[in-house]
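Next up: just one chain, as structure tokens, the form predicted alone.
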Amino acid sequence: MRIIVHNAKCQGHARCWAQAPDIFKLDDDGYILPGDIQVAEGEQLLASQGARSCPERALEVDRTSAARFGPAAMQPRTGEA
């Protein structure tokens, strides 16, 4: 799972951070930092709650298989072509 960050929509409410400060990182002014967020399996509930708490809908939850299997998971294992 990943959280897609729409920085242009962020108004600095910091509600996402209040839900999950270890997942959502803010700049000094309280706005979410740019770049999508890869969420570890044990943190998915908190990440979803944080994304849903955004009144500006600046955070989008992506549960597609590509999000679950990030680039590291798609690398061939040793011995595979």
Contents of the next structure:
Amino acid sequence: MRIIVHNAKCQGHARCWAQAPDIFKLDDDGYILPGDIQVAEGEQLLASQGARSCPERALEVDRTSAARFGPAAMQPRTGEA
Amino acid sequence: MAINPVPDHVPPEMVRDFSLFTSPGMPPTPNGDPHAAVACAHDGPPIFYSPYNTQDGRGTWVITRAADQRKVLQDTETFSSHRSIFSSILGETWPTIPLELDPPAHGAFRSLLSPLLSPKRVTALEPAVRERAIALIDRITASATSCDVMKDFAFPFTVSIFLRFLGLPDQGLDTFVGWAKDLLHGDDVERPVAARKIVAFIDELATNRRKDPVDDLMTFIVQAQIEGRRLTDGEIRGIGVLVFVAGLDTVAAAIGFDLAYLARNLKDQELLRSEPDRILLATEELLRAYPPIQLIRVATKDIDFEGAPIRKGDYVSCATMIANRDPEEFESPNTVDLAREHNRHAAFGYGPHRCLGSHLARREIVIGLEEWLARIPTFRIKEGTAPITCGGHVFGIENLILDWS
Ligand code: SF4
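Next up, the form predicted together with its partner chain. The previous block was the form predicted alone.
Shown next: the complete complex, the earlier chain at its head.
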């Protein structure tokens, strides 16, 4: 599973981060860092909860990528730089 | 209040008798529930025109759906924030900053102030906030088994936090609360008097901090640079006034409504008392059910928006309390469900103007509820009393006498 991050829509509510601070990383002003987020298998529920709590609809859950990339747990997470 | 006529371009069938100021449940009402009262907006069309829906009696388009409010508030090009709500009380037109600036000018000021109120910074403020809550509650329990939550807890708590943030001593508290009351709920004579006092106060504070810098917000502002230059006196005033006004009333009102709800719903009260971990999530639901603010934008051009012929200069109202009761957005919107998940409520608005103080406001409410529930046994509304609620520019609760004897 992958979370597509629409940075232009992020307004720094930090709701995603409040749900899952290890998955959703914020910059110093409280806005999400750029880059889509590859979610490990065990974190899928938490990640989708975080994504679904974004008031701006800035986070999109993409479930197709798991099929494309194989087991998501094997994927490194991007979006941390 | 002078009431302005409905403009000619508004089709008569789109006009609805509705106002956050004058509709049933909006004037001061004992045991009122203004948030439930505005939920009736969902019985009608998703957008309508209300002929008198602002403090100065102007009409607004009313956007009832959360999804449409999101569209309006995210589209700052079509829907401008430059309304000069505060300065118009003085017959002037300068903006409060950053709220009443539009992008791109908005961005520089927003990034200047964002770090001061970021989630990280708010975490650092948390011990001071908690200490203040505990001190106030201990003072109440030392001498009584009943109190007026607004006067004895909610206002002194929230106002002193933000006074500390601004760098002001607590002694000014009663004076400042008085100014805020006159400004937000006063009549046509009281409002300009209060506004002038606030402006004079902010100007003087800026002058003092320029002379004698200390470690506080006003010093930061007078020393700050944007785009390689110092801020003008007008910009400093615009920021100071906004920070002053924004922090005074809103969080206190939220805490009041929340504790009133818990006083009337003992099961929920016991649940949060016995499982304090639930307070974090419950606070989001209480923010959804009892948000205090109506956001207003001005159309910058003619646009047909979801069937409404909005014309340049029209006011467009995005009332958070209406969006938060939208059945298309929230299941059973009129039921308070403290375990509700994915609570994408609109209490802090949407779009680039999302409440800059939202992280601090949240922490204040969570900490206020945590400490109150940890220290006060089962509380109810004191027999023979009735909290007075009101709608308007900021929804409020004027008194809340709780009893735990
Ligand atoms: S919840 Fe949405 S708006 Fe808020 S920080 Fe996360 S992505 Fe940004």
